[in-house]
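Here you get one chain, nothing else, as structure tokens; it is the form predicted alone.
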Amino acid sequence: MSGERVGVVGGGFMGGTHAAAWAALGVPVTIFAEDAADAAGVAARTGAATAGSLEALIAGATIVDICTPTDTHAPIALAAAAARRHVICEKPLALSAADGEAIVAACAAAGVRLFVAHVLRYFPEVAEAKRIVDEGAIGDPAVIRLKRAAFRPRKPAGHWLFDPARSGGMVLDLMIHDLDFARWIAGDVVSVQCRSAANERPELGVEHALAILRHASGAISHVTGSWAYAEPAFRTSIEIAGSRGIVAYDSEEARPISSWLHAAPASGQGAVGIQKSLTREDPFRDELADFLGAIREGREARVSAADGLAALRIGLAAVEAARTGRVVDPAEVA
């Protein structure tokens, strides 16, 4: 077994989630956050060590796992690549296609691996839908309908998630999960149309969008994303219609297995809505285990750097289409 050491950058919800998953995999973790108290809190919960600076974290790691606001992804990833560290980056890969391409190119030039954490591909219902399509059970995918609807994140005014210049907004932060899934099912996307309540009626303070993707295969995807539901709602649904049948899933009808344990901490909906797994398996741990295995074994992971860049381009095309009312080709976004 090789001696990987993971440096997690970011002490927020996702940084803590990744640190806990690495700990479950038995991989040594060090964490750095701009707010030292955030890093200390994650370390106390997960047994991670802490670093006093980003430079120290990168120097002591073999894998740098980026769980910071989206606008910081590119400089951190480029610094890690320059130090010849493997890079794992939370989705979306960056805020622009140019930055995404720069990250991919830097990692390739340094001879290190790059993985974009599109964790949706590791949820059992999503993986099973993909398996059914791949085995040809429903024929050629023709119409795909995906929905991801949640409450507005429980964050203070001015939080980076609510600043499109830092997060890309709901489309790039939340909806990108299903934009990536649609491409995983039906192949490359050649045009995107999108309508967004945030663009059409900004005075309402509602973020809800519908995108229509046209795939090179001829398939059409309808993707809905929302931060407009009442708390604590978080609903997802999948419908893939092909030439020989349909595969479907709705979180309102298929509940995950539940357990109530005396030793469990007080429960409750977190500040950000998150999809539940149908099983006791942890999709975040499974995702990182796949990335770790790909590094150790020299194989491909379920999500490639190219997948992450393609999803970013589709998301940016949806943002541009919502802003302008135009049909946008993902290949043309900057």
Given for the second form:
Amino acid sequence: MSGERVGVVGGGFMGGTHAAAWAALGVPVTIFAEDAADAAGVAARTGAATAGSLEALIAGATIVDICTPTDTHAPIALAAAAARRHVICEKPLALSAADGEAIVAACAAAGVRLFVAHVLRYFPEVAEAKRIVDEGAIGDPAVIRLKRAAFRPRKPAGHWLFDPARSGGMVLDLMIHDLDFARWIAGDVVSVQCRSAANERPELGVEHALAILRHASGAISHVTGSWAYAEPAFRTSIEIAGSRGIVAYDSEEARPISSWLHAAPASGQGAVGIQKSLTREDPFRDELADFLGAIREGREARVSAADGLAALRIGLAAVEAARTGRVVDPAEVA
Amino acid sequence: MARLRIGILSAAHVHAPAYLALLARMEDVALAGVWDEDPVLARERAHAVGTVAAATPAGLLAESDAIVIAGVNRDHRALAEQAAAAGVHVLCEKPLATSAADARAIIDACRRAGVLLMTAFPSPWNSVVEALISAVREGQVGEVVSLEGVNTGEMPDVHGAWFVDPALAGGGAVTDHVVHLADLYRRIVRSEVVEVYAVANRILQEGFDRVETGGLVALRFRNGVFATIDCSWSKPRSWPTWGGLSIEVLGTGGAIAADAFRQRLDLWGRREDGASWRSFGSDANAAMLRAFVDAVRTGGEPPVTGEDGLRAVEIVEAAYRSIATGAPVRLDPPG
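Switching conditions: you have the form predicted alone, so give me the form predicted in complex with its partner chain.
In what comes next, the whole complex appears, and the chain from above leads the way.
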């Protein structure tokens, strides 16, 4: 065992999830959050230590795991890189391509590793779909459909998630999972078209978007992202049609347990809907274990810094396309 | 009441045998016969339902009050113009034509002749689709914001080589599948499409590249609703049925998803046959033919007009322009 020590920044849902996963992996973990009560709550649940300041957290860690609102990713990541700490950053990497590139460059210059936590790649149905494609079972990917339909996060008005200047909006926060997944399956994206309810009908307060991607390979992808479904929906679907076959998954069809109970338990969804699998493996723990292994063994992880930056560019292209009605090349976003 | 005499003018389309069988069962309809440029096919189709094969289109038209055009897409215009000139009412297989100009010519010819023209879109009579449209009309999803539709299937060369011949069909998957959902969307949204964006490729169905096999189309309606259509021939030969059609409507009140062909039994037989799906849904073609016959009898406006067919063809034409340029294409239909 090398002596990695993780400092988790952020005491929200993701900070708590990561702290618990690190604890499960047996890695010493310290947490810092702007709101000390949040940090104390996570510490009480996970056994994490707490730090009194971001500086103290960074000083005491070998890996800084950033689980804060998106607009704070860049300054925290740059501070961690400056202190020569490895960086794990929640998706999206940043709010602009310039910030994303600055983070990548700073980590490279400091000689530290950077991982972007596109956890979707560690969900079992997603990983299996990728394996099926890699086996050649469906031939060359041609038409890909990915859907992520959730309810509006049960957060108060004014929460950072609802402020596009802080989160990038639903497209950059939620849809980016599948934008990364599409690129994982079919390679680099050369153009993005997108329509979103937030742009077309802002007065309705509905967050829902449909995007069409063209890949350099010639494949085309359709991606749905939504916060407009009724609670407790967290519906995901995957369809990858290729030259020789098709692979498909729909969370509505793939329910291993159904129940009709007179006293129904709560849905199990928290304030922010998440994808759930009835597997012993925990995608968040597997993700962090992969990042840790990549640091310890000097190997690549399933998601690279370049992947995180590419996903950010596709997401920014979708936001720009939805805003302007143009078809946007991810290479041209700022 | 005299029986309405209905002929089938060209039987190249996969739907021709079903139309014939359904018309033969209608008590107020008498089959007038079948004409096809392939006389063997005409005889085969005619004899299967106990009617006659006509030697010429003119011969069939002389014996018909109305005809169903089920020929290759390219021939719709010429056949419809012939029928209109003979004063015979027309139910024309979809797409109405392979170009908007041809579709307009068909509409004009029928209007000048004073004959009824209906486009053969059966999906409005699919009972699942009807339920979806009712739910939306009742306001179950609140104000409609967005539609997402999938009308994908096997490569239709199994139903006739002409389906994948661009000269006869007018194109590939975009021509074959976009019109159904485009028409249904117009019925759900009650607004017209003012912008079309589309992408396509020829990767699906390995070894075949004469026309596009994969396609995604994005539409924007005048009232602000946005929508997409997946029209790909993405189902491999091993798929349990020909394909399907589904629509998800998203509004301020939530979402409703409808799978038009989910009313099915799953069938497993011999191992080598794999699984197949057998539908028990109501026959939309039967209801569509009934509506055509009723419209001819009453002289009323058919529930799917020639203009409906034209609007769908305009959307297909715009999709091909968008595929060629990589940019959205604007439309400005009346209404």
